[in-house]
Amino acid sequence: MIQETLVTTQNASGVAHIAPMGIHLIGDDVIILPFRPSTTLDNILATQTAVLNHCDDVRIFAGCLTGRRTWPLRTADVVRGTVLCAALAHTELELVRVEEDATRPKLFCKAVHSANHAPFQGFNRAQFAVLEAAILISRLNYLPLAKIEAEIDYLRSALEKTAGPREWEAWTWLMAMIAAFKAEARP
């Protein structure tokens, strides 16, 4: 199973990094597959830790993709790392082993601490639409633009029917990123 989470890491100097990422859950293993090169990969290898933040504020997912990476953090409870203050729950991880790969190594981690901070109220369709749009936009350099735009058009319907202010703000950031990408592509 793949879960969309926000992974927080920090480098050896303690500088925090937030990255939206689909992590893999297989039995008790938590597998993080960051691409090379990436800050997330470098930080996990340096500190041997990471934190999964389970969050329903889709602005953080969209914000990280659009250059808005400053979100309130607090110190993790057990591992060397940080937790998003907006997290409904978090899981602190320690790196167990690495399966090397030239493009996307597999980082096998074990949970050493979990905590719940607030009740999960459920997702509305607009939150799903923003998450899916963010995933599509993270692939602007890999997928045909026409495919991305067609899927964005489909997702827009759910947004228009169920979005609140947070979802609209996140959507606006993502659409601005597509517009910038298209402007750069013009000859």
Ligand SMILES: Cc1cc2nc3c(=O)[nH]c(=O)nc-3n(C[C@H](O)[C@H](O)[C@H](O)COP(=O)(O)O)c2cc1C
Contents of the next structure:
Amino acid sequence: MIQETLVTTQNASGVAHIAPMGIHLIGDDVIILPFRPSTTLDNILATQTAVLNHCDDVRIFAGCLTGRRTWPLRTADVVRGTVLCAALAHTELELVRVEEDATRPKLFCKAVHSANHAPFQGFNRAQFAVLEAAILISRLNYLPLAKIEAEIDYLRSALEKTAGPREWEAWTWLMAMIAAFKAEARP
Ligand SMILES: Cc1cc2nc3c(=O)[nH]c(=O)nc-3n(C[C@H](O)[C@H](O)[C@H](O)COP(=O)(O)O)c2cc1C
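Next block: the form predicted in complex with the named molecule, after the form predicted on its own:
So here's everything in the complex, that chain up top.
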């Protein structure tokens, strides 16, 4: 199973970094797969730790992809790292081994501490739509624009039916990103 989470890491000097990542859960293994180049990868290799933040505030996912990377953090409980204050739950990880790959290495981690902070509020289709749109936008340079726009059109229907203010705000940031990309691509 792949869980869409926000990974917090820090570099050797303690500078924190937040990145949305799809984490693979296989048995007891927690596998982080960053595409090179990646600050998350560099930080995990430097500190041997990471934190998975389970968040329903999709603005953080959209924000990280649109230049809004500053979100409130607090010190992690066990490992050297930080936890997003918005996390409903979080898991602190230690790196166990690395499977090298030129494009996308696999970082095998083990959970050393987990904590719950707030109740899960149930599924929301607009949150899903924002996550999917954020993934598409992270691939703006690789996928055909026509495909991205067709998928965004489909996702917009769920957003319009079920979004609250946070989901609308996140969506607006993502749509502005597509508009800027198109304006830049125009000759
Ligand atoms: C829901 C979601 C899941 C993502 N999963 C991954 C992933 O598994 N690996 C990856 O390299 N980037 C993933 N991305 C894109 C990264 O968040 C983005 O490119 C980020 O800047 C990673 O690079 P960094 O470690 O330098 O911050 C994902 C984006 C979203 C919105």
